[in-house]
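The chain below stands alone and is given as structure tokens, in the form predicted alone.
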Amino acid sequence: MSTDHEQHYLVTGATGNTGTHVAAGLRDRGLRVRTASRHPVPADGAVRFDWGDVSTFDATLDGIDAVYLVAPVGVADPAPLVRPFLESAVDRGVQRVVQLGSSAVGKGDPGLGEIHSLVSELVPRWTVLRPSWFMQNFVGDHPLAEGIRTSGQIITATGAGRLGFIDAADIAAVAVEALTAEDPIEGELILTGPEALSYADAAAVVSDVHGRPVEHIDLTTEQMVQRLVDTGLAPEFARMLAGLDARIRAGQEDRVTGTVEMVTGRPATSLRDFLTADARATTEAPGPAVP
């Protein structure tokens, strides 16, 4: 597969954290790239997709050489919707694609793990990315941002058990070299940032960078089930999520690799340098214009 501008790279889940990140990064270097939404604008190259429509497949596909693949957002068991896709991807030319997966789940596991079989399965040249939890959970509108904007607290059942958070830019950054690289970077590939910390850690460098107290509240697994169902998660979701809890709590996303580094030519962007550029961007954004 060459560099040139003849490849036409589709991005799907493009509207997400890592995938705005891909579109951008692949454009950056002058590519031709193609986004896949359920509600697209036109004018920024998006086609209608969606996976449990197979009419949409055609006119996504259309040209293809390299997919970005992101499952379905939400889905219990999304492999019955994504193998069609990757069946059909593979059918019409693609020889390239890199799959966002996680650090939590392995090859088989329900849900992602069973993307990253198919994958492996279906695909001339793949990748898989395992990245550890996103830096973009502190910010924004997920539910750890809000508690951290509106209580202080970063309510976990993980104990002091770390994780080497990761900037989704630097999961977008491999991905576009694993897609575009003349030498194939195939395989699954752990992502991580430079550190592992707890999330008292976390809450201290939040802490420190906004410059009001956030603390960390541990609960057991039991009491964060409930905490998630009173919220109006489904039981078995909850235990799902507070299962991955668990799993920090045991050590088993203690990590830190250098893959960022070693594929991108930089190093992995650190927690308290993502929050401080982005308080910084925040800070800096302009108001509204006054008459």
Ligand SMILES: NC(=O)c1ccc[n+]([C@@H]2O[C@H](COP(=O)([O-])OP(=O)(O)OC[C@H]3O[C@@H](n4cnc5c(N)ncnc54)[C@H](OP(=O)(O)O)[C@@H]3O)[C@@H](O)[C@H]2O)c1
Given for the second form:
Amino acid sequence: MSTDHEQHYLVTGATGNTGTHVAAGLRDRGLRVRTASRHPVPADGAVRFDWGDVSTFDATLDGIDAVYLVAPVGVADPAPLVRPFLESAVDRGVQRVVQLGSSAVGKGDPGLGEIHSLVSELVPRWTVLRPSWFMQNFVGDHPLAEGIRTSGQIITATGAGRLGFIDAADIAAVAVEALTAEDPIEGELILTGPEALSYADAAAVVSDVHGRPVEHIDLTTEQMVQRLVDTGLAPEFARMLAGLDARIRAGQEDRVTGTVEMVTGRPATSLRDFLTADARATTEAPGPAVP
Ligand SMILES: NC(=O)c1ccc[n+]([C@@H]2O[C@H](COP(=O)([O-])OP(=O)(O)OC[C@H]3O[C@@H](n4cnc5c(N)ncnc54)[C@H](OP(=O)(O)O)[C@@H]3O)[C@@H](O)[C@H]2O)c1
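Structure of the form predicted in complex with this ligand, given the form predicted alone:
Now the complete complex, all chains and molecules, led by this one.
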């Protein structure tokens, strides 16, 4: 294997919540990075890559040593798309893969859990990151953020259940370590923020930071399925999402792991600090040019 600075890193999902930060983190270290997604931002090293189009795999993988893997999003059965990519990657000499999974999905479970199995079977050095829910869901285009903006409500079926919301930038910082560490950080890592909060706790933090009231509305699981179906989701997908809420309600996501600090050497970002920084960035963003 070549030395760290000769290594060529591929970042998939490079325009997304974690991929953006993974690419930036590797570049900050002076490392060679190729970014890949269906709509690549024109920049040195960006390629058009589509999980659904095998003809894009060769140019994406050419000369690559290590991969940050964000499996196709919103695809019910991603394993048949990811397997040929991983087989080709390993054939071409890729030694290390860091895959983005989810704290709620274990190895072998449908969807991301099957990708976890594939990575562990096929790749010589592998790490699966299993983060809790992203703080990014509270901002930008996410439906949760939309609800906060339009009605001042966070609607879930999670009851008083708590979870360790995490900043995607912290997930990315762990990914960069796992991709580059001399002593490999291998296996699966459950990643959380620094505290476990219920959605009512989170609503109080959002209210405080934004300076206007935001309330948590708690639905039953069945009410949540119906609500999601009413927004146009397929019943099966709606039941899967509502099932994740039920998991939180049952306390299965109520944990803080401390892994971000252990791996990166700095504490994970709190929801309050994340939202404060986002509000400041939004306020300071340049407005439309005045003619
Ligand atoms: N949100 C959460 O709370 C949470 C919690 C735990 C785990 N996760 C997991 O994190 C993963 C990422 O979710 P996210 O919402 O943060 O998404 P994201 O990474 O912000 O966006 C998806 C990325 O993948 C790329 N992409 C999508 N479809 C593609 C395709 N067919 N071929 C190539 N690239 C494709 C997109 O770029 P282009 O559109 O340019 O292709 C984008 O860069 C998901 O697997 C999710 O289950 C999310």
